[in-house]
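Only one chain is included here, represented as structure tokens and corresponding to the form predicted alone.
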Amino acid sequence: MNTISIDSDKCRKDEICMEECPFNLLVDGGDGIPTPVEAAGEMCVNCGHCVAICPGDAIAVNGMTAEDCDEVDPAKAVSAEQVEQLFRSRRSVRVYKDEPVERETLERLLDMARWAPTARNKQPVHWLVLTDRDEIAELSRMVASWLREVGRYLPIADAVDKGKDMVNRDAPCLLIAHAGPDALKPVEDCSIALTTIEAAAPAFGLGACWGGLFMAAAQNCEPLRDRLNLPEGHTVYGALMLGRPKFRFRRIPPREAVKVTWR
């Protein structure tokens, strides 16, 4: 059950909560001070909206105040300009240099996941990460025998019989994403916060590529899953190849124009 508490004597009656709140959960007491609703216990899913947008840090929610969350800094805020270069220079990076990824900078890369939306706010990814070569290499092959046994692919299967890592791509590193049967929307919240680490990993240095292959492999060959040992019930959601790009893409090809529908 959750709690959401008003501070009466910093509110300053200017309702932004009541309008912020995503499931109306609070309303004019009559004073001009917002309270809960009946169901708010219930139905709060604990996110932080009213905690994070009070300008009189006013709201408590399960003892969360405005002391325990980060101060938005609008000096560090990107421009129109870098975004839209951000995200039309990305690229599917393949080929990586033979150096590891850093533990710091993936545990700072996990972490800005976590701020990922996720249905209803259960945050139910979880992370396995692979930084062992011959363990990659391992699940490749692996890959590679269930491709053959399923008769798709076959020439990135004999490309990997014969040492070239068309799976994972011989990548320094490999990220996987699981959820347990609790979660809402685990499609959903582990590509979310996949798409996340990729768009973010430019700004470290480094390269990234899904792996669509491992990810089919690792939902439908049970040798695969019992080789990653997941907790019991987890399932594979995503996968994403990460390293540093042993090459610099200089241009940005053309795409086709957005179809869209304005009424």
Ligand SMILES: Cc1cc2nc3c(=O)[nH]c(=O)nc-3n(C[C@H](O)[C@H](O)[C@H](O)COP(=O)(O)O)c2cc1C
Contents of the next structure:
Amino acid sequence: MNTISIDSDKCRKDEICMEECPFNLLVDGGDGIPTPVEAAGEMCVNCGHCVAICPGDAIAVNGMTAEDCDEVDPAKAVSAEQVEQLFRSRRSVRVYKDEPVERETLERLLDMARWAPTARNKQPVHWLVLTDRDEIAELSRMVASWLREVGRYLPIADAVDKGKDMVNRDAPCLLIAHAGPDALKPVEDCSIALTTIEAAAPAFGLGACWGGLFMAAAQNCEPLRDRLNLPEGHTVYGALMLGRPKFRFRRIPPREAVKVTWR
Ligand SMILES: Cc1cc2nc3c(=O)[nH]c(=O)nc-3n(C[C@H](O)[C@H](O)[C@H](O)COP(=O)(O)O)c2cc1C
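Return one more block: the form predicted in complex with this ligand, after the form predicted alone shown previously.
First the chain shown before, then all remaining chains and molecules of the complex.
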């Protein structure tokens, strides 16, 4: 049961929270001060928008007040040019320096991904972070043997058998996103969280690559699922290799033109 409370002394009667609430759970109580509708107790997803947007710091949701919300610093906003450069120059990085990724950097990236959007703000994403190269190599071998079993990507399985890790690319870190059965949109939620980390990686001197083969095996290969030992009922929804790029891309390869219909 959610509790939304309004401090009528602080409320400026600007109705911003009423406009902002994603489920229309705040209405004018008659005196210009917002009042939660009856369904608010059930329907509020605790997204904090009403708290974060109120100019008078007048709202609390389940005990979350304005003081619990960090201020946005407009001086730190990035320009459109910087964002364009970030996304156009982002590449899948498959060749890594033989260096570990510091724990502190990983913690910053994972922490940042907590603000990625999730369906109904359920925040269902869990992480398994692997930084032991022997363990990552062992998982690559398990993926290779599964590929052989299902008769797919055999040249990749051959390479792994010969000691060339074409699955996890000898990455010093493998981030695995998983979620439990109560998640509403786990594929989307995990993918967005991983995409957030992938996009942020270059700012931390890191490069990343999606582990599609690893993901497929983690979802379908029983021994690998057992080896990962995730909590009961959890499924792997995405994996990302991470490490310091050995080489720097000098150019941005072209992509197809936007496929768009304007109406
Ligand atoms: C869902 C997904 C799975 C992928 N799986 C793999 C993979 O298993 N191995 C790999 O080397 N690259 C993988 N990639 C990377 C793509 O090959 C890469 O994004 C594409 O070739 C475009 O290159 P770019 O990311 O450098 O622009 C995957 C990408 C996505 C989005």
